[in-house]
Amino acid sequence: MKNKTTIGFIGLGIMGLPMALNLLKAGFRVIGYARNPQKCEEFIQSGGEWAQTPQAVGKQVEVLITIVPNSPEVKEVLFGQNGAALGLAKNTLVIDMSTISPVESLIIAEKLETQGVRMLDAPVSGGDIGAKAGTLSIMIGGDKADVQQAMPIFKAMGKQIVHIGDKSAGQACKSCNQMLIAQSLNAVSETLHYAQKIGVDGHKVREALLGGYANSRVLEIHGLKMLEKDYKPGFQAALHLKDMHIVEQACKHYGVESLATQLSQKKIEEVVKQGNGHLDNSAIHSITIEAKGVIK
């Protein structure tokens, strides 16, 4: 069944490509752009349309989705040379599903408003597995009416869809998400290291813990990756570190004590320093840092 809305989709990477494919499966017309056209063969073969520039995307759509690595990239694809904003008609809805600073998100929204363009910030969680399955958690900031308009689009990509609050509230929630995941990764890693040191089977320990209060998606998915040393990226360590810098800045700004978060961030930083930022964030299991002296 065809949906009438034409959607622009900028950013067809590990997360963006399966999200765009799910929109195509839901019957939307989707016009895509990515810096590397070679990455888009599957998108085109699945019925997606290709545009040469972000501006060319913007000229053709009623809703524009962006999902790129960080704030500078969002600004570039929107406001840079041949940026999408140059082609957007008034009243177009922009949905930024990247993970960026809440402060930067507000600045971008206000700049779009000057040309009559609406914006929602709607970062996601669930990794490439959730992106492929269409079961992402989507955290939304912005106007309620805009959220309602975009709900069929969100439902094609996600399962847990929550309107958090006003502009940038989605990005604030995503910071909370990344904070908790970093601590959970560290907790699971330390637990499995402990099991190994005392001579018990980590696979059996994980199996047992999955049945009790210690169960979590991190233990289920990342715990297995740690045990099998399978660090093929779902969510790259370098991107998680970028998100943790956002958390770090916010904690300092609001005076939030975050000792456990700091230790977890140190391990992610170490993975990146070793040249392994392209690996999955579960690769922190390969890092051992003594807590003493790490947090200052």
Contents of the next structure:
2 protein chains.
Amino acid sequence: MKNKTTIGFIGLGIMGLPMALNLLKAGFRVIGYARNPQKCEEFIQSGGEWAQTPQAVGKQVEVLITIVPNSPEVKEVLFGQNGAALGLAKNTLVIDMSTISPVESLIIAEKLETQGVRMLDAPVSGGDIGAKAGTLSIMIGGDKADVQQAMPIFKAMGKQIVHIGDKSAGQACKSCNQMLIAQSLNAVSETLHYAQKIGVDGHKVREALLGGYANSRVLEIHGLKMLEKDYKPGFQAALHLKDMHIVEQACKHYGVESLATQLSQKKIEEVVKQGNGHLDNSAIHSITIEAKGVIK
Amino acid sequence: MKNKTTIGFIGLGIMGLPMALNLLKAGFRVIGYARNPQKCEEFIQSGGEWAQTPQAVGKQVEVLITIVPNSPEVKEVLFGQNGAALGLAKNTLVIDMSTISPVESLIIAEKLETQGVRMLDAPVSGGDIGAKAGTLSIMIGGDKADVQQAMPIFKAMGKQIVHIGDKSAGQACKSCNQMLIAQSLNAVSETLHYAQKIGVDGHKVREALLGGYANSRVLEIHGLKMLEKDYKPGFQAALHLKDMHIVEQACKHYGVESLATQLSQKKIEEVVKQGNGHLDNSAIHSITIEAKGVIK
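What I would like now is the form predicted together with a further copy of the same chain, since the data block earlier showed the form predicted alone; can you produce it?
What follows is the entire complex, opening with the chain shown before.
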């Protein structure tokens, strides 16, 4: 696959936009669509083309990338009115980089298959920082040949690119990622709160801990946000909560109990309940500090 | 302070030995002592000198480093029969790099002060790997002038060297470190268990997650140990439990509640109860897998 491949890109949000810009930088022809066309100025100025509907995107591309908030949105842009699937030629490759339930991902893949369209699930981690830098971690489920075909595309957006397993395995891996990040956020938050309570400077503690076994990207990035109470996203708490519901369902389905995950989820829920779902997920630190019994 | 400073080094264990070797490499004269002299062959072959008692060490040195399991051992090697303090000249600098309670650390510092001996508390993080590589994180409590005097010594053993605050602040910071690592261990353990239960390959999940926001040193180092069920220490569960008791006491004293910390501590306790306190703290994964209700 040469970089002359024409790629459709649906969803130019906080993650999608920088990812699409990296595809343009790598020399791909990219045709974009987003619900909110105002978001697309930078995309068009950077050489991106524009289509009026998902269907119009689908008609023109060999590979279609979707990165939207959740499975209803994936279904809408693919199978809704003027959906992309109406335009897709047989044998097109759809790469869904949204974070959705593995079960829903499988249903979508099978539906596309009935019209001869192949699909990979390829959710990402690394946040807007990783999306801009082109250093995302990409976790892929699907057929090996399809992964190989898409590799130059993945390499334009990510650094750690791992073929996890068959269809929906990328989404399953992403649910592990969100589970671990939720617990890590809570761990960093409770530790920085403890530091403050026992009377040591949180910034210095963070600096020292980054040099040892407690080092983590969450301590580095989110820990700083917590210390500075700067909860500009980043990754919105409401979206993390959506992902935690995927984890919760999988835990129920497979009989896994993780109380530490539940504690973290409750804090994220509390942020959303307080009307702050638009803030970064590091805003759980405000719940830790309040400690209004929500962690019981 | 030139590297001709003579340093006493008491405690040549899994951490102390590689730290002392790095001091020798940096050109310091080092006089060692350990309860078990058999441990010291490598130290002596590398140019270390040997003394028969802590007191004999104390008599010969300008700076004395102690790194032993807990506060009773620090007190024993300093103030016990043939203790180092009996030999220390006025104005000597003691650097306690053990991990002990901040309260005990303060008591020891004050006792040394009565004989005109200065003390820094300077516990470390980074494990035996960091100790060997000379890349430890060192968290220091004490007077600024003493920290400056000791800096060439710290630089021979560590990379991230942070003066946290006044006396005992290094130990307070270390308790934050142990609290965060405990929670991180549990988070990684529960996530890898979840991955296995939902049917994705733990090694591939670990690889993908290391590339994104879930990246942590615990996922990298301890996660691999968990996946391979290789619980050779590393850092013994029994020692981590000792440190968690310090956290627990501080939480009680300062009115901090951290249920996620308690969950992690219970698993470490369970490892020790099962007679496996000599194993690496990553052995909590065996408790996660058993899930015999200990996490309730």
